[in-house]
Structures are given as C-alpha cells and as structure tokens.
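In structure tokens, one chain follows: the form predicted alone.
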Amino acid sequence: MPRPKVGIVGAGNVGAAAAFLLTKRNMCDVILSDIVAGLPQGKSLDMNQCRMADHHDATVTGTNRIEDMEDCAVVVITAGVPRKPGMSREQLLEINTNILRDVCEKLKNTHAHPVLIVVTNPLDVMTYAALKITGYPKRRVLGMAGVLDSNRFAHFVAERLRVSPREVQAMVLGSHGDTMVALPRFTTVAGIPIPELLSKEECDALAARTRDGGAEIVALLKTGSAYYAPGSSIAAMVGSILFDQDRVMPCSVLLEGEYGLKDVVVGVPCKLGDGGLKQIIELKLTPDESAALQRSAAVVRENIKLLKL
C-alpha cells in the first residue's frame, strides 16, 4: 500500500521542520514547495540523504509548483511574511491574505480535495480567509495554533513539577496570541488538575509564560522564531488525520454556535481523524473562562473585518 502524500507550502524553517519530522517518522511522502527556486529542492535532497541512517523510506520532493500537490491528502500552509517594524496589522493581513489566496486558488484549480492546515500568521484570521477563499467545508480547514500553545503549556508544567511531559495533558483555547486562554482546570498531570498541585499564582505565571512563549524564543534567537515545536505540532495533527486516530487537540476552526460564538475562527478542542474535523468538543467553562474566550474571539472578529476578500 503506497504511503499517503502531504503537501507543505513554504520551505522555511517551520515547513522544513514539519517535512523532516513527517518523513523521519515514516508517516507519509512529502511534497515541499516554495516560490524560491532551488530552496525546496535543496532542502528535500538534504532530508532524503538521512534515510539510510534514520531507517525509513519516506521521501521529500521539492517543487516550485503548488499544482504538484494534487494527490495530497493534507496540505499544510506555512507560507507568509512576519510583521516587520513599521508594518501595520492591515498591511500584514493584506500581504499574507494575498499569499494565501494565490496558494488556495492554485490548489482549487488542481481539483484536489485535501484537508488544509493553516500555520500562516495571524493564524486564526488566515484560517477564516482560507475557508472563504476555498469554499471548503469547515471540517477540512483547520488552524494549528492551539496544539502548539498546549505543547508549550505542557512543557512549562512538566518543568515546574519535575514530571515527565508524557504525564501532562494541557489545554489552551482561543486565539493564537496575547488573548489565548490557558485552562489550568483542564490541564492535568496523570489525571490530576494542576490547580491541586500548584497555587493560583503559579498557574497564572505558567499561563503567562505560555502566552509569551513565541516571543521568548524570538528574544533569545535575535533573528528568526520557533520552528521545532511548530513542526512537531503540525506532525501530530497530520498523523491524527492520515491514520484516523481521533485524537483530541485544540485547533482553530469555524464556530457556528459552539461556545456561544458564530462566524469566527478560534481554538477549541477538536477530534481529528479521516477527513479532518470530526467533532468540536464543548467544555463546561466557568463564567471567567467563558468571558476570556469571548474576548479572544472578539479580537479575531475585529481582524476579520480588515480582510479584503
């Protein structure tokens, strides 16, 4: 039986990290694309030369054509530009929306029917834009952010409590950014909610560090941003979809009444399997948690209004 194919648009650090992890785990063959001639081809050749040492047969194919992804079951979109000094939110949205539009229209022209995983920032807004541009059903358009944020929260919890990260299940909802909503009540160590193991002040501090997790890495690197953890988060989502694992992960999806929210994309717990989104799981939030999620959604909604679709 042939391995499934996964397309990754954008051969920068995040896209390349995801491609490397997916093939190293022998999960799928990868089509890695970028507009820069030679970049995806060179990175693909480098990754393929690891196969003997890593004992796997999966391949990475570099291309400058989105059209080469017509047979891909999942397409991950990492292409986009970061916000630069002096650039307004509106300018960033316009640039990345135009990049996303180009990718999505080329995918549609191939008559492919992949599940889309959006990683381009601002992530929740770009996921909404991908839905509108492609016209795909909501089950096939997902944003990655909540998986990454929950991984970060889990790491900080494990580090603080000196336990294996395998024992931690973390939950972060809302928008990817300053208004993300970390949920200590639903974050557990071997099934024990962390408010039973840590003070409120300690839980709040870990949540704040999670919220600033990306900025902390940027400050340390000086140039560039995180890519190993985003790549790992992408691989986890892809695996659950390709192999119908029914894993529950917080993903950015279109809400149509869930959590009291409509026509907005934010992170909520989702069951992922064959075909993408299988179920949105509604947690029973406290009034404070619900209000925080509403505030997070309001920020996304204001940015959605800036889209020129």
The other form holds:
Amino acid sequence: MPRPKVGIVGAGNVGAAAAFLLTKRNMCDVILSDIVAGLPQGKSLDMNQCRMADHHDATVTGTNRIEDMEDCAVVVITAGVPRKPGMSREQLLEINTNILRDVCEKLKNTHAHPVLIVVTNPLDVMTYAALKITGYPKRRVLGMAGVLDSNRFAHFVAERLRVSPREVQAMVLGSHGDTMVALPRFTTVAGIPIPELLSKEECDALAARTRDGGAEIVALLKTGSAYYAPGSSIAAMVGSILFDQDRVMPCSVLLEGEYGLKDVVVGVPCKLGDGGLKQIIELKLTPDESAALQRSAAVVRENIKLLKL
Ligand code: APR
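Could I have the structure of this protein in the form predicted together with ligand APR, to go alongside the form predicted alone above?
Below is the whole assembly, all chains and molecules, this chain first.
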C-alpha cells in the first residue's frame, strides 16, 4: 500500500518539527511548503538525509506551491507570523487571517479534499476563519491546541508526582490562551483523578503553569516560541486521522449546541479518525468548570467579531 501523504504549510519551526516526526515514524510522506523560496526545499533535503541512520523510507518534499498538496489526506497549516513587540492582537489577527485566506483559497482551487489541521495563532479564531473560507464541513476543520495544552499539563503533573508521563492522561479544554480550562477532575494518573493525589492549591498551580506554558518557553528562548511539543501534538492528531485510530483528544472544533455553545470554535474532547472529527464528547461539567468554558468561548467570540472575512 502506498504511504499516505500529508501537506504542511509553513516550513518554520513548528511545520518542520511536525514533518520531521511524521517521517521519522514512517507514518506518511510529507509535502512541506512555504512562501520563502528555498526554505522548504533546504529543510526537506536535510530531513531526507537522516533516513539511512534512522532506518525509515518516508520522504519530505519541499515546495513553494500549495497546489502540490492535491492528493494529501491531511493538510496542516502552520503558516503565519508571530506577534512582534508593538503589534496589537487585532493587527496579528488581520495579518494571519490574510495568510490563512491565501492558503485556503489556493487549496480550494485544487481537487484536494483534505482534513485541515490549523495551528496558526490565534488558534481558535483562525480555525473558525478556515471553516468559513474553505466552506469545508466541520468534521474536516480542526484546530490543534488542546493536545498541546494537555501535553503540557501532563508533563507538569508527572514532574510534580514523580510518575511516568505515560501514566498521565490530561484534559485541557477551551480556547488556546489565557482562558484555557485545565480540568483536574478529568486528569488522571493510572486512572486516579489528580484531586485525590494533590491539594486544590497544587492542582490550581499546575493548571496556571499550563496556561502560561507557551509564554514560559518564549521568555526562555527570547526569539521564537515552542515547537517540539507542538510538532508532537500535530503528529498525534495526524496519526489518529490517517490510521483511523479513534483516539480521543481535545481539539478546537465548531460547536453547534454542544456544551450550550453555538457558532464558536473552542477546544472540546473529540474522537478523531478517518475523515477527521467523528464525535464530540460532552463531559458533565460542574457549574464552575462550565462557567470557565463559557468565559473562554466568549473571548473567542469577541475575536471572531473582529475577523474581516
Ligand atoms: N504561505 C506559506 N507559508 C507562509 C505564508 C504563506 N502565505 N506566510 C508565512 N509563511 C511561513 C513563513 O515564511 C514561516 O516560514 O510560515 C512560517 C512560520 O514559521 P515560524 O515563523 O517559524 O513560526 P512557528 O514557530 O513555526 O509557528 C507557526 O504556529 O504555534 C503557532 O503561534 C504559532 O502562528 C504560529 C504558527
């Protein structure tokens, strides 16, 4: 059987990290594109030159043409610019919406019918914009954020309790930002909810560090933001879709009444398999948890209003 193909738009830090992991694990061939001439070609050549040492066959092909993604089962969009000093959130929103529009319209002009995974920030709003620009059904437009935030939460829990991260299942819902909703009740170590192992104050502190997890890395790196864990989170989503694994992971998707929310994109637990989103799982939230999710959705909604589509 031929290997499936996955397109990655944006050959920057996150796009390249995802391409590297996907091919290293021999999961798929990758078409890596960027607007910068030579960048995706150079990174692809470098990655392909790992194959003898790493014993894998999957290839990365660099291109500057999104049209080359015509037969990709999944397309991951990491193209965008980071927020720079002096740039308002509104300006970032406008610039990245224009980049997203450029990418989505080019994709629409091909015969491609991929599942889209949006990674460009501000994540939930960009996922909403991708839905509107492509007109794809909601099952084929997913935002990658909750998997990353849950990975971060799991790391902090594992470190605090000195247990293997393999024993931890973490759940972070809501928008990918200051209002994300880390849920200790649904975060477990070998099936034991962490409120049984840690005080409320300790759970809250780990949730707060998770919320600020991206900023903590930016402050350390000084130039640029995280990319290893984002790349690994992308690979987890891509794997579940390509191999119909039905894994359940928090993803940003369009809500149409679930959790009492409509016409807004935020992170909720999703079953991912062949064709993308198979099911949204509705958790029974406490009034406090539910209020936090509503607050998070309200922030996304405010930003959606700023979109000039
Ligand atoms: N088409 C294709 N690629 C583009 C376009 C476009 N229209 N516009 C910009 N790019 C490319 C840039 O040339 C750059 O190589 O997107 C890439 C972005 O890479 P980085 O600046 O390294 O950013 P990265 O750290 O990879 O983050 C990408 O993911 O997590 C989010 O906030 C992050 O929105 C950002 C995105």
